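One chain comes next, on its own, written out as structure tokens in the form predicted alone.
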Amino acid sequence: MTNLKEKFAQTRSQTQALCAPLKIEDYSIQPIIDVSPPKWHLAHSTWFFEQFILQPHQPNYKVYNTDFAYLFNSYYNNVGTRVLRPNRGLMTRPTVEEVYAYRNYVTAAMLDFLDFEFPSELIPVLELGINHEEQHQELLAYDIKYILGNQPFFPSYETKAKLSVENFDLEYINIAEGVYNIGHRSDTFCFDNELGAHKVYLNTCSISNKLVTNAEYIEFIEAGGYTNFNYWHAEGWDFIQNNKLTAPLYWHKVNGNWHYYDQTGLVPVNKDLPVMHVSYFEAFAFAEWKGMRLPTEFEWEVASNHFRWGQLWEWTSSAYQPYPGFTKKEGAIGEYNGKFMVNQQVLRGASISTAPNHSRNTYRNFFSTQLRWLFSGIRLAQ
């Protein structure tokens, strides 16, 4: 129990540390539907503990504000109505000050709760809450970068999460034809979408030990990658045409040279770093141009012990589907992953903003094919 209390306290502190460099004006803005205001993240991750632990299990707990469940529920239909996702940025009230007061109130109540014995069946809920907030820390990193990276003067933001050059030789990891174990098999925490450990049959293939670099991606751009429909899915081609895309997110041509926003400001593209902020459509098109392909999530998992991974989430060619025997929990907790298993693509690995304990090779991230604001990159297979 002590370790869980320490982990809870550390997680709550880390979320607020990510917001510490922000100005008050940065907290409430929502530039696009996919970007939630930092204030909303702070409140939603607080509501989760209040809703699923304190209210049902702490005797005489007094809800901080009965309106907050409506304001800060994300997608849990089982626990009531909520502000629609596109409208999160319309809320100037409650103020940032009150949201922090709400966090402090719930954090204090949770620390008191964790000082005493509680039913062991609550441990998975508490672990889920902590891991849920860690997921929101990563989303906060994406959202803060988008909020600042789309402003006219590209303001800087203090962060230790930075890409590094992969200074090792390119090799291809060979996977022999055969049957392999897939999925989470230990007693440590995992999300429900990692469960249903099973076997898969793989054909012979090979996977790069390195991520695609900015220099390689510039070659794709200069070779007409964004103007040749032959490399693209039909939906991807329509997407880049309709949105007039010619490069990854945050890239800008300045005096004939590529620059990008890297949270220190608008700087020249470092050609040696892995390319990031590409959609599944762009990752697929690049692979087509190279005469290669994206790995399946199962190929990725089998080869992953040979990767020095953890810099960027890597698009796979696998649709997000349940594993054999997948079951959803009863009630709102069962809405966590299962209902999103449609029209999404699986990403594997981790990113520079992923919580360390989430960097496991069975973790199944998932996003829609057109999204680019996440910290995503490309690994090739053949």
Second form
4 protein chains.
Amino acid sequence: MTNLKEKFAQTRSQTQALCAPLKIEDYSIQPIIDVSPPKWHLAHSTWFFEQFILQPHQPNYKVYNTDFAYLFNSYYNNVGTRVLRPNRGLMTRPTVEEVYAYRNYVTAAMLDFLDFEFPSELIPVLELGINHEEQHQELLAYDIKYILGNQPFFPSYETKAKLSVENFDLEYINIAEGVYNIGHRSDTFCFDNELGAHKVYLNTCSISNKLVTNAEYIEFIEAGGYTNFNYWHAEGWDFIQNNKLTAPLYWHKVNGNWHYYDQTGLVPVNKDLPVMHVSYFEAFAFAEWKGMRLPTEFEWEVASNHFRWGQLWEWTSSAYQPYPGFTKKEGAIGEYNGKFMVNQQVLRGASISTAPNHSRNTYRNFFSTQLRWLFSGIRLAQ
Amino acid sequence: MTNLKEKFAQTRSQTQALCAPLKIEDYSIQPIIDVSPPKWHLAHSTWFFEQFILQPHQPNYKVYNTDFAYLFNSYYNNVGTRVLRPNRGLMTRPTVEEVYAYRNYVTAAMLDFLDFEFPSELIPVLELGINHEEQHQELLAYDIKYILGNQPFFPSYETKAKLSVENFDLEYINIAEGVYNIGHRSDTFCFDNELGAHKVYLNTCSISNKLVTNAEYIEFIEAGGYTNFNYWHAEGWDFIQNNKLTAPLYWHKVNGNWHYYDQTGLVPVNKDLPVMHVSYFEAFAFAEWKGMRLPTEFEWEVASNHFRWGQLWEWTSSAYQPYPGFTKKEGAIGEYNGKFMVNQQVLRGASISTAPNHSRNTYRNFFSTQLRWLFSGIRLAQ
Amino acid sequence: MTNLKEKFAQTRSQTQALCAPLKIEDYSIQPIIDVSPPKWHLAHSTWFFEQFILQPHQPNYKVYNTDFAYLFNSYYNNVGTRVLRPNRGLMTRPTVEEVYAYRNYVTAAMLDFLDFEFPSELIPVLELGINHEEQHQELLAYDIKYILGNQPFFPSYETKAKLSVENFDLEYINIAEGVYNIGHRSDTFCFDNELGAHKVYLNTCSISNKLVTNAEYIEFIEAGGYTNFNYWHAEGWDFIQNNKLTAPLYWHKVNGNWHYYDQTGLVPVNKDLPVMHVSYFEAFAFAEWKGMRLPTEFEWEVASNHFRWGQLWEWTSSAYQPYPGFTKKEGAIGEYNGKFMVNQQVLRGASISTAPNHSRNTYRNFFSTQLRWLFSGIRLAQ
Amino acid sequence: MTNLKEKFAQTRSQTQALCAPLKIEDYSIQPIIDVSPPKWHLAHSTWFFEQFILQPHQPNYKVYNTDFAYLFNSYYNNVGTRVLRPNRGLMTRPTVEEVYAYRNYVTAAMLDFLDFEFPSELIPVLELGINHEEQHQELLAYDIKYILGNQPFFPSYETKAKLSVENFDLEYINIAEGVYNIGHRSDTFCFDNELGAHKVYLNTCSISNKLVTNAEYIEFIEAGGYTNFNYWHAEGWDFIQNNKLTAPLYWHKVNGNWHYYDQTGLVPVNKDLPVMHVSYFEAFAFAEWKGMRLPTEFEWEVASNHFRWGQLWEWTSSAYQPYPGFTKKEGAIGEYNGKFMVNQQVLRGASISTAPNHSRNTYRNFFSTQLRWLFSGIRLAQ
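Since the one above is the form predicted alone, can you give the form predicted in complex with another copy of the chain too?
Let us now look at the entire complex, which starts with that chain.
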């Protein structure tokens, strides 16, 4: 219990640490539908503990503000009406100060509850709440970068989450044909979409031990990668045409040289670092151009013990589908994953902004194929 | 000169007084394209003095920040590129604090300039700048109301700009057929669209000495005003259908009774007050239902000495067109009015949020026919 | 009566003559919302006689097909539901053959009715029906040109409606300041929007006796007319930017020379002919560039006896507003004009595709400011 | 060779037989982007033989009309520019008659070529061309139904392709856990996406031997299937909300009873027939409501020898992804399948409108998850 309490407290304060460098003005905007205002993340991750732990299970708990459930529910249709996602950026009230007061109130109530009579059957929900907040920490990192990276003067943001160069030789890891086990097997925490451990049959393949670098990606751009439809899915080609894309997100050509916003400001692209902020469409096109392909999520999981991972989420060629035997939990908690299992692509690994205990090689992250604001990268297979 | 200096100082501080009740968060959002963030108004009205007075004419003036021209230019294509209107609400930087610093810097520089060697040929530009800022004060009033009136909990905003009941008997003022003079004739300040004094020929008509009240408007609603297309322009009918409108802006039916947001909170509609926040489409439909019509802007101007006006801008049946002999000034200043003279309707009068010296019966305000967030009302003619 | 019957018969056959060169396939499409399928015009102008004359007033008349009222009602909300305008081009049934059968049935029934007991109180409705069909003949001319002019190979269409060169010297006709009479005064047919003859006061002005030619318009293009925002309304500038317009409708640059579709095919622009297919925005911008302006509709009407007109509808600077004393008729007929009196601009004159008896100098045509498929031209004033 | 020639001739005439009941007007419209005009199918399937066989390989062949390549190329970016899909319905020229002339010309030239010196290395392209035209026959069936089913009066269309009742008892076919072979193995024709035969590991499952019926689907509707978000993917729920869907495509409630357009007209739903015209979203929601699931495409393929299939394409829970070892062919032919392998769902089986030789249990059909105009149905697994 002490460990969980500490973990809880640490998670709560880590979320706030991420927001510490922000100005009040940065907290409330929603520049695109995928990016939520930081204020909203602070409140929503708080609401989760109030809604699923304190309110139903702590008899003395007094709800902070009954209207907040309406404001800060994200997508749980089972828990009543909610602010539609496109309108999150129009809420100037409650203010940032009020949201921090709400956080403090709920954090204190949770710590009290954890000190005394916390029922052991709630531990899974607590763990889910912590992991849920950790997921929002990562989304916060994406959203803060997007908000600041689109300000006219590229303000700087202090963070320890920095990419590093992969200083080792390129190798291809071979996987032998055969039947392999897939999925989460231990009794530690995992999300429902990792459960249903099962066997898959893999063909021979080999996977790179390194991520694709900016240097390689610039080569792709300069070879006409964004102007030759043969490398692209039909839908990807339409997407880059309609949005006039010619490089990863945050890249700008300044006086003929590629620069990007890397949270210190607008700086020249570091060619040795892994390429970041590419969509699935771009990852696929790059692989086609190389005459290679992306690994499936199963190949990735099987090979993952043989290479370093964790700097960037890695696009796989696998669509996000339920594992055999996947079942949705009853009620709101059941809405967590299952309802997104269509028209999304799986990413495996972790990123520099993933909470450390959140990293495991069975973790199934997923995003729509056109998104680029996540911390995504490319690993090739053949 | 002293008078103008005082007027300048008073205008600058009045703009800031309007924003005093706001929270930092309220300053930066743009909930709909027509509503600009308060922060933007503060900066844009400042930029005007820097751009057209200090920078070209005060030799010692040091521009505060060369990038601000890009950020805070509104629509003057002649003065370089500008932030597109739909993106104003995504600028979290410069912060509110930085914008106030910019204001103070420019205000101080202007006051210095006014103290000493202010060239008399700049007085017209100074007057335009003051009137321009007064116009933005009124837009600020509209925009602040819109931002707060769309918060889930209807926060209160302190203001002295309040409607009052017209406690006098209804009469119709008759205008005799004949030739009348129209337009600004004295040598006091006016906008270019009021110049070109000229004659018009009016037919006999009579105009109400009172504005339409909420009680009368509720009668219209209850008589099926919003469900009978015969009262509406084809375009107005489409507009209320597509937007599912059934009442003026800010009106909500709570437990069967009409309420509205009046800046103190969500309160029952005061039936004796003039109806406010109607579009031209609604004003026209109301008049049709009454078997009457809206006055033309010329009828209004001729009759205006015979009734009280100034609580709300009054929709007229006149499209916004240039007066005979209207000419655009050269360069950016010439963009002020002429380029909007199409597909807009003229409003006459003034509102509770109009700067006092800004009220004159030749003033030609104009807005698109579907807009409702302005402080607009209805006066009938026949 | 004989004259009206002949006029009716002639109108009906003229509509069909316009369609004679079409292929069956050309009759059913609606390439943009403003363009109706020719089949629809054929049926709608027929439905008018059935709906407003035969069905209510001819006791023995048997409605051809009760469903046709639903299909071929254009915008008369008072006469029940109707096919929404954007869906007109999806109706493949009834077929063209069936629509002609419907036309013949109604024409025959009308001729019978006109032979015998046609009640004199219906003559105004009959005249309206004939004028209504003549209006649709003109729209048919626009729509057929649009349909064929957007086919990949520019098919030819035989028509006698051709522009001719204005072979006379340019002069400016002066109008003296003073009070003038405006509006339809005789007891011949006119539309309701021309009634309400009244006085207006005009300032001195002068109007060109010639339309602007293609040569002059090419000069405007080559002088950067489409790239300098100073000539344009703000809304017009946005419109040409968003639609990437650089020339009138149907113009294409082929090997560096301007060509247009003129119903014979894609041919070099004839520089001596009047320029055609410009929007109000373009007409206004052209005038600004010339340092002149468009006439008001009243100036046009007063001056019209002094110049030749009738080749193209001429954009005026007047918004489409009701005349003093304008009243809508009760019921569906009242929907004819009044409900469009907002956000439209008046055109005066007539075009090569206007029915001869349809031309009079009090006629008030009107279209939205961005439309270009009508047969519109430019006459300058100053 | 004789067989192939006969097959070719039979395919060409079968396409035309499908169009025989149409009126000329039905050939040219494109009511939604997914539905192509029948005229376009007739021409496009012809263009394929001209483009890939006659023009490059038959030395004496004279291209019918060089512009047709531009008009009737569908999506082969490698073969030059093409008419954008949304504009296909605006081409009234070439006329239907001209398109049939083009068909006859190319058919005759192909038959000549097949009589004499047809090079054996072209047989794969010929087979692809025939299979390609067979695919378009099926799309024609969908598109014709859509065009006619959206006419106001539901015209009848003669066809032998009719659903029949599955008159046998419901059973569940069990599949044992283990490794299975998947993919096309013989040397008969198949598409490139079926190649790459490989092993997969399946868990125990059981699959229904019957398709879901209209009676069962009505039960789902009446149990609130379309109003309870718990059964739906988040994207599916948004889709049915935005489009106000409450039943399969072509269903209308008439006097309280479900009717549908079944190509004879608007008739009461036959409850014993398999349900048809559901999207993947609807198939998934139905299965969720039943507490079951859709089979994967591999389960389906393995079980398919144990049940009757071929009335409707059956949605599987598998996203459309390349098989291991899938490689795109060089050039235009390589654009056939690979570029669609994202955000699509696999359907297995065949429909009443599938060409008989086109049916095989390795065939991988695919469509976007929201589409309903295809001949799709539901088979459950658990």
